[in-house]
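Just one chain follows, in the form predicted alone, and it is written as structure tokens.
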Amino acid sequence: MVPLQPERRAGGSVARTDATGRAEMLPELLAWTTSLEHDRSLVREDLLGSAAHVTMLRAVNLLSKVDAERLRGALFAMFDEATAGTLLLADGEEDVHMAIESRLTRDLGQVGQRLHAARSRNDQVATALRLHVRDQAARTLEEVARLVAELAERATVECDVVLPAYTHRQRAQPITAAFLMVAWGTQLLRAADCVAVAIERADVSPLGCGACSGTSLPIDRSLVSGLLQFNGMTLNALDTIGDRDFTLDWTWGGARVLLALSRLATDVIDFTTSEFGFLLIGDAIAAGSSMMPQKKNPDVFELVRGKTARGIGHVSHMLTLVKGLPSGYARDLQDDRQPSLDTGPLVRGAVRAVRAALPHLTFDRERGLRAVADGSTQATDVAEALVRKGIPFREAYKATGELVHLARQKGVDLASVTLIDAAIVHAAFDQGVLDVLDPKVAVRAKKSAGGTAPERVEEQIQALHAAADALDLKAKRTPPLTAIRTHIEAHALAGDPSR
């Protein structure tokens, strides 16, 4: 969407002049205190909240049908302009809410002044912010669902690619590339759950709570909630107008997605180095060096990891912002805009970058297999093979350790130890036990739930597909802003026909 354009105009602002009847605020202080630069991004949400409010004011006979029609028509026209990126708003206001009202008053005269009955900027901004968070979180959830599904699809292709898993940054046991990709997808699912929580927390309507205690006018909050397709209404007006917990949940969910992507990115960055060499990076996503012509750098994944810092900063920003605030609204809360508005584009940008880059990564099958071919990462499998023969685990563990020591003394790989030498270490060693030193055999043997056996990995892949479908469904249950506009417009402007 094209950014909204500022419109210069003469005269005082609605909030500081028309509303108070006093001289306009000092220009330098008005410029410093305004949130308009940031919250222009909330203009469509605010227009929808106003359109629903107008519809309700007509239903309870606080607006005539003629005035309601003019107001709602003007609000929808502005929404369409905002969607097209052509909406002009005055830049002399404190925030986007007053800029919209100023535009309506300029275009409709006294009719525009009727819009703000039975609401405060406090519940107005809370409504716009909840609509924004709900929409952005749903769109983000869709992107994460697509990435999880794509990881599951890629895992199906990489089921026979063997490489080592790592613990303590040391080679641990053999796994498959499919198993690794399922691990990436599973981390993203946990993060997506946090995003889904943010959607639920934002999905209640605050409009009608007023400045802090509701209103004496005969409004219908439930009507507004239904028009905006919220799942319900907030409970307490004082709590509502000072509540930014849903934004905390949103920034936390966004940071969690970035953290999962950061860990995925680190695996990719490591595995594309010459020291690991398990992944080959395609030219389409590789970045070069300005000085070293041999370099193919994984800059995309380094930037994904780097942007995680910004997401974490948004969580810290929100936690610090609300710490110690009293009940009710305080202007401190205006500083929620940057983390609230930046989280969606930041997270979706990182997800899309990973989605675009993954098809250009290729596993080096031979190098991955060589990394586990010496048998050292299968030592646990040897011990477990002895356990299956009835040897107590601690005895089996000790015998396997002695076998490892013997291989080192002889200067050979564990996989090269002969059956004769193994039998000297412990009588229970036989060819069946030594066969598990084959990494492919070791991978197939892990049949426990969540293990590396092909049938278990296939179960995990199907679970990822199912979870991705469920995430996508959750996202699609949240109506986009354009659908809410259609929903409000379809609602007749009912009320006392004599007015």
Second form
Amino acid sequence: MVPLQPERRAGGSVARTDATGRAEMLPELLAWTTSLEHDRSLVREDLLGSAAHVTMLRAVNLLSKVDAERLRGALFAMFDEATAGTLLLADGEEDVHMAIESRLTRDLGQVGQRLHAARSRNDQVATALRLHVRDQAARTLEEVARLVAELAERATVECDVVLPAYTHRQRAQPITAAFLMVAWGTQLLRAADCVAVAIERADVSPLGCGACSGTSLPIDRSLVSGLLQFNGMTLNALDTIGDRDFTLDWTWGGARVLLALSRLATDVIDFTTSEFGFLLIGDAIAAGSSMMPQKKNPDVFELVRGKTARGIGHVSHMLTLVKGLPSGYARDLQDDRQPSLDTGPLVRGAVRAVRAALPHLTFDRERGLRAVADGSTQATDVAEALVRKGIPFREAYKATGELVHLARQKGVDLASVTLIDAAIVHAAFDQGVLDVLDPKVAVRAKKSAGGTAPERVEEQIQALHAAADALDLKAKRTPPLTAIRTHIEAHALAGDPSR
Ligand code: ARG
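Can I have the other form now, the form predicted together with arginine (ARG), not the form predicted alone?
The complete assembly is shown below, putting the previous chain first.
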């Protein structure tokens, strides 16, 4: 992300002292307690929070126009440097907030000391983190929406590839590859909903809550909220500064996406084995073995599944971090950083890997069809055909079971049982009933909502497309950080002209 390069300060003094005027902490403890290392991914968000804060301080006449202009200009300049990856901040700081304030004071002198009126790092870090989570969750949602749309598109192409569906990892009933892909996409949609919830939960402005109880200064929290394009403000200052539920929701949303991908990955990994053989793995995504020359391994999908462990770990990290904390802020909360900041890159990395790999997977049509050609996976269809003829289901189930048994006894496939033999088992067996042993007929026959019939799958594909579009729209409602910068800058530094 944004490299926040360390800069040793002349004389070895730490800026923490510069900013607060307080004595220095033991260097080894400052080094141990600092969050600066992890905060580097939050620097642009923090700068935007400060730019909005300055704009508001000016609007309520707590800053002169000249001071506000200088401060906001410097903050935007640092934002641009951070975007370009050239921002330098002193490394001897407790966190990114102090490092920025100290740099402002160094560059602007006295004016820098006016920035922190009516705020605390407690509401400041909550603001930066909310901006970060909202942005990361939105960018992740866009990526998931793309994957869902791509699965839907691919499903259209694969609609007549037949293969077995599994229950208990035993061949169960025939489906199409399209149907399988829609199943993957549908699971991803539920995960995406959790990410969308994380966006909503993050989308309220904490700035102005101060240390824990608000401020006696005449601030305008709603102006700040509008400048940062939040959907509203948090309700209660004490709750706000100790609240990390939104990051918990974010890690949960991220873990849910990974979970969906890991199950997709297992299908792919299994189906590319010679035991299943329904998918062929393209050279562009296959990994080899250092010893076995014949190997074409699905490492990409194994890594997707493996990285899911880290995403799940982030959820449990957040749950455990918050559990048992008292009301208000505790420094424990600083350790929200690793899970909150890692979730976005982790999840998007996995989604992108799957998106890149999917086009290099080819279904082996012949192999898929062969796995359901013996008719055994169509036994339920035979029983249902009897039910259509008025036979009670249990009787039909039993008769079909006897037919399966007969086939086994004769050493033939269920699909090869003759009509004469079948009629001995039950008088209701006729050619019409036995025709459903054809897997393609069986697939077409499941016209119930959510079933495998082509018209049903087409509806499901359209539903995936519509949901992917809706998710993308939702994600795009969260402005990118650069757009927020522009939005704040467009707000004139109005206020009492005499100041
Ligand atoms: N570095 C802290 C964090 O990231 C900032 C807030 C510190 N507040 C305090 N009162 N020490 O959570």
